[in-house]
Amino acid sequence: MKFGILVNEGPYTHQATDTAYQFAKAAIDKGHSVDRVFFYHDGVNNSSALTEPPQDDRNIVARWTKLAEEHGVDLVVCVAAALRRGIKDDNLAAGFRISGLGQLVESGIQSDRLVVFGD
């Protein structure tokens, strides 16, 4: 099955981000594909290269980057939501790219299922 994922919540403030990541990993591990994860609303904060969690905490941004590197997952950040939150190309974490809502629509069309995490 081909999955698209929409993440609407930021890291460290809501379980949605951790759940989305675990879902993506589990789907890939079971032989499914996750072609794109689209970050919208506060979810764009998952893409900030400025995030520095304590050493004893999970690094959510690094998790997403590693997922993109290892499995070719397209990590797309909504441009309008990103700019509202001060995220631009110069502080975007590796593996992420900024684009528009058309990428979300495309993911919904091309995937068998678009799974939404967060409000």
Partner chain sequence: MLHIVNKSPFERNSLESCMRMAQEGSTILLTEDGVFAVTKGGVSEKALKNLMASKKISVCALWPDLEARGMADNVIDGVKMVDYGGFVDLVADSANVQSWL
The other form holds:
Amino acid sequence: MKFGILVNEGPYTHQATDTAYQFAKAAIDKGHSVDRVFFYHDGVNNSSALTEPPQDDRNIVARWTKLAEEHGVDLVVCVAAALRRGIKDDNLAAGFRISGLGQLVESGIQSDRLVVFGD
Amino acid sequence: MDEDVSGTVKKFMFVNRKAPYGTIYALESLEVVLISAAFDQDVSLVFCDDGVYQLKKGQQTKAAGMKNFSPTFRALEGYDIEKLYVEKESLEARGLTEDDLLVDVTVMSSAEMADMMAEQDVVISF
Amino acid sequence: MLHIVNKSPFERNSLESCMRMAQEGSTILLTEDGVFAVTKGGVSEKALKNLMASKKISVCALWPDLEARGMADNVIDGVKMVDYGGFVDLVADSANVQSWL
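Swap state to the form predicted in complex with the partner chain from the form predicted alone:
Complete assembly follows, chain above in first position.
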């Protein structure tokens, strides 16, 4: 089955992005595919290359990057939401790309299920 | 994802349960709705809980220094987005009636809304 | 249909709204702070038990979130525990899914 995922919250403040990640990983482990994760609202902050969590905590941004590298998950950051919050190509973490909201609608059309994670 | 999406028509429902201005969800939700119009999908918007406040007439945001996005709801018709549904129970719980709303909507009971929700392919909530 | 609720019932009305619209045969999955709804003696215990009995609604909770909050031993009878893999199965097995944020 093909899953699309929408993440509406930033890292660390809210658990939504952790749950989305655990869901994506479990889906892949079960042999499903996660074609795209779309980051919207404060969710765009998941893509900041400037993130530096303490060493004893999880690195949420790096975790997404690794998922993209190992499983070809398309990590898309909404351009309008990103520009509002100071995320640009200059400070975008590896594995992410900035694009339009049409990518979210497209994900809804192409995936078998679109699951929303937010606050 | 490079497959052609033209020709596929899915039922998309946008569920609005949050008030405007206190958080950005309502405004950014509307931005997705406008984009979805370009994909020729079967789009419906539902408003329940505090989401019904998004449609309240007479929003004046000048003193609060925020962007008033409520006029956009009146422009939806021009994008062929005409299915707007409001939950009766949520309106009543807030002392509002259909006359308090700035666009034409269909008011329906929770049970009717639940039936409609169950028929959707994609339910997006903010 | 799968309904996902991630809000504590003591703080928000997400579960209440979800229960108003959950139809017979659907599933409600509690995640994150939503898991406090399935703990014994809480504000949602009675309503959830009624739903399970009368509308044949299946109630599930994400056990990693219960465990993280120290509430895993305090769950209402009849609630099914799932891990993230079980979460994926619930989404795959339901025709559609709504997150009550």
